[in-house]
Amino acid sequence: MPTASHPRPLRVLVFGAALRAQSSNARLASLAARLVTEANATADLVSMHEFDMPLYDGDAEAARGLPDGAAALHRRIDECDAFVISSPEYNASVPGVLKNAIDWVSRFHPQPFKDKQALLMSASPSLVGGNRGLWALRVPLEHLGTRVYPDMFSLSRSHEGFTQDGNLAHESAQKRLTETVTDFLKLVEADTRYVCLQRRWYEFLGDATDAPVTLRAQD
């Protein structure tokens, strides 16, 4: 039973945001989940296939409510302390399936993205990795109040980037990913455990509060 001296492990949702069965991002998400576990946190590894939902349609929402896939993803995000997304880059931006999922889940009240810590990763066959897609992904998440970790990880030439045992082929890349995940979890632990810290959040549309903007602080 968790106590003040022995708190429960951090819960981290990890998912690859591609639908392709042999996606490099699924492999990167799996590796990240293993690193989370090795850091004594609990990893909830999932794939987008588990959260099937139609294209967002306001009329459909009004007529039938929020789809089951969106409700399932909402629940998993709500239950975690932080989440990790490994996303492909499509045409220098966010995959439609991921953006659609974010749009649906944001319709819950309260929506679960606010105040969550998030780490963004990508794997791409290109020489520059998927950085452009990750910068685009930050926009809707930060708009919804997510605290996106500044140091994003992008694996270039992903088709030759993994070993047979699931690690990264280049030692320097493996070292950087391990350090990024470890440092991210330290931040999540500080944000979760040390309640004396003040939290300040991004102002975004729909953020209802009675406090003046200059006084927005959460104990």
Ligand SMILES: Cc1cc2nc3c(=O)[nH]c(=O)nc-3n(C[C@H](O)[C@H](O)[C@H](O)COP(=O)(O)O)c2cc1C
Second form
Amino acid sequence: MPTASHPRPLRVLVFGAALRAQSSNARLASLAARLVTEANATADLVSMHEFDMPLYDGDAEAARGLPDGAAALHRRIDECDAFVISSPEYNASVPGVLKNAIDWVSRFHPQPFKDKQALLMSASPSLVGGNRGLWALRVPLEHLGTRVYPDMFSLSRSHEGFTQDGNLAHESAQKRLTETVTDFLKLVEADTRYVCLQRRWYEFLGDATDAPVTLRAQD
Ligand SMILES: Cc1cc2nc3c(=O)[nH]c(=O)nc-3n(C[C@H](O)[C@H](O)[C@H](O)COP(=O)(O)O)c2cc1C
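Previous: the form predicted on its own; requested now: the form predicted in complex with the ligand:
Once more the chain from above appears, this time first in line as the rest of the complex follows.
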């Protein structure tokens, strides 16, 4: 039974954002989940496959509501204290599958991204490790009020980046990933347990009208 001196473990959703069976981002997410567990938090490791959903269509939403896959992802985000996404970079940006999922889930009211702490990671065979995609991923998440951790982790040369047991092949990369996850969790703990930062969030920055079609501000 959690108490003030022995609170429940932090719950962290760890999300591999690629559909590919041999996804290097799924491997990186799996390693991150293990590091979360070793830091005494609870990891909920999920993959994009669990959240099948159609392309966003406002008419479909009006006719049939929000799809089951989006509802399932919404619930998992809602239940966690923080989330980690490991995403590929497609054409220097966010894969459409992930952006589509964010768009659907953002249609819940209240949407679950607001005020959640998030750590972004990527893996790619390229030398930049998919890092440009993470800068693009920041935009919709920060727009939705997610507190995206300043440090990000990008694994370059991912095709040769893992050992058989799922660690990173380069000791320095493994150390940096471990430190990044551990430091992120310290911030999550501080934010979840000790500090209650409130900030206003507006879907449409600068919007000053009372028209219902634009009024989605959440305090
Ligand atoms: C449509 C497409 C675009 C891509 N664009 C980039 C890119 O801009 N930068 C990059 O580093 N890798 C790019 N890649 C390569 C992916 O990073 C690589 O396929 C990676 O392994 C995908 O992640 P996964 O292993 O988790 O599936 C692209 C791949 C595809 C299919």
